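In the form predicted on its own, a lone chain appears below as structure tokens.
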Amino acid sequence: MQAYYAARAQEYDRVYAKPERQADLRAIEAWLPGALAGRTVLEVACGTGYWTQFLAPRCRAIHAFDATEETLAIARARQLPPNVHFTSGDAWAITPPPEPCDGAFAGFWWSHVPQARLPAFLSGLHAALAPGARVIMLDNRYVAGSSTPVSAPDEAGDTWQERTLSDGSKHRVLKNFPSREALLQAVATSGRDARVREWPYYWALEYTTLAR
């Protein structure tokens, strides 16, 4: 995965250019620095901080990493607010930042978590926030002739997706497209007040994780 995107990382802003996606992403650029505002934010995956640069005028900080170099350069070349910091980091052993984050939010990873892996994957970032912090995971829905089509589900009930790049290379990617009812029961026993919004094209889970 991390190969995939160190070579996709100067088209990967492309996604966000298809035009019958364009309402939805307006919308939801406009509902989400409202949702974490205030809020010191752990942000998982960043990418090319495409999200990290709504969020930063209303979050109060923001801890941002990915694995990948080639995505991170894109991000710290954005030239965001001081209250933005990009780091190297990695999701499956999440590193907790220097200050209490009482936010976080990932964009695009959920739909790339195996579903075995899942579990470990929040018990990690849960661990890595103040309790009670506000989290909002973000990622598509399958639109049959926008997406990418995928396999039948493996062993493990995983999805993936062949996908092209613009140098001709091909590559075999994860790509989960999880029911609402299987976002809610994911975190039915670590957070509370979770609910899940739907656009044509995306969804985003919120909840609020537990006291420790």
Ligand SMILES: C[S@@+](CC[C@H](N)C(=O)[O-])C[C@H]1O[C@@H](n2cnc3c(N)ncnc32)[C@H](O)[C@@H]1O
The other form holds:
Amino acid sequence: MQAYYAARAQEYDRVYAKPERQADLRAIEAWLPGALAGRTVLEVACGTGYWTQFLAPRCRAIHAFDATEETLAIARARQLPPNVHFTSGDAWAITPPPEPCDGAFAGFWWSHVPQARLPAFLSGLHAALAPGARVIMLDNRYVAGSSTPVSAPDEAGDTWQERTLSDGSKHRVLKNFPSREALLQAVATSGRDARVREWPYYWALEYTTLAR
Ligand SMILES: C[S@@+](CC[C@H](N)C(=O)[O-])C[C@H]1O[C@@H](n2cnc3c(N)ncnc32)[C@H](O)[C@@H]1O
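Alt. form predicted together with this ligand, vs. the form predicted on its own above:
Below is the entire complex, every chain and molecule, led by the chain shown above.
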């Protein structure tokens, strides 16, 4: 995953230029910042900071991390406001940020989490947040003709894509497309007030972590 995203860093934001997805992106860009307004947000796997740039004006602060230096360099070059802090970090071993976070956001990370590791990822995330934090996960819906074709589920229930970068290199990448029911089930015991929003090309899961 990290090697793939390091190689893809310079061309990553092309995914946000797909013509058929523009209406959805404008709708999400208009909705998302208000959903975490005023909060101190931990952003998981921030990549090039595409979503950070929309969150920054409305959040109190953002502690955004990613494991890949190549994507972080692009994020830092955006020169976002001083309430944004980019750091290197690992979503599998989340370091609590230097101040309590009552919000969290992860864009296009959930789909890369093996189903067997989802409970561990969520408990690690929740442990790094203040109790009662509002969490938003944003990710892709599978749309034939727009999405890269996906394999049949493997024995663990995960699906895979073969992706080609502009240099011709090919990469096998885990990419899951969970149902609305699976998303709600995943946070049924660790969250409350959960809801799933859907746009033609994207979904968002929102919930509030339980008091510990
Ligand atoms: C699909 S990209 C999403 C980037 C960004 N959140 C966005 O929505 O544009 C997935 C990101 O996960 C990062 N990543 C991969 N493994 C990671 C890990 N173990 N911990 C943190 N980030 C990781 C990659 O470097 C990449 O930037």
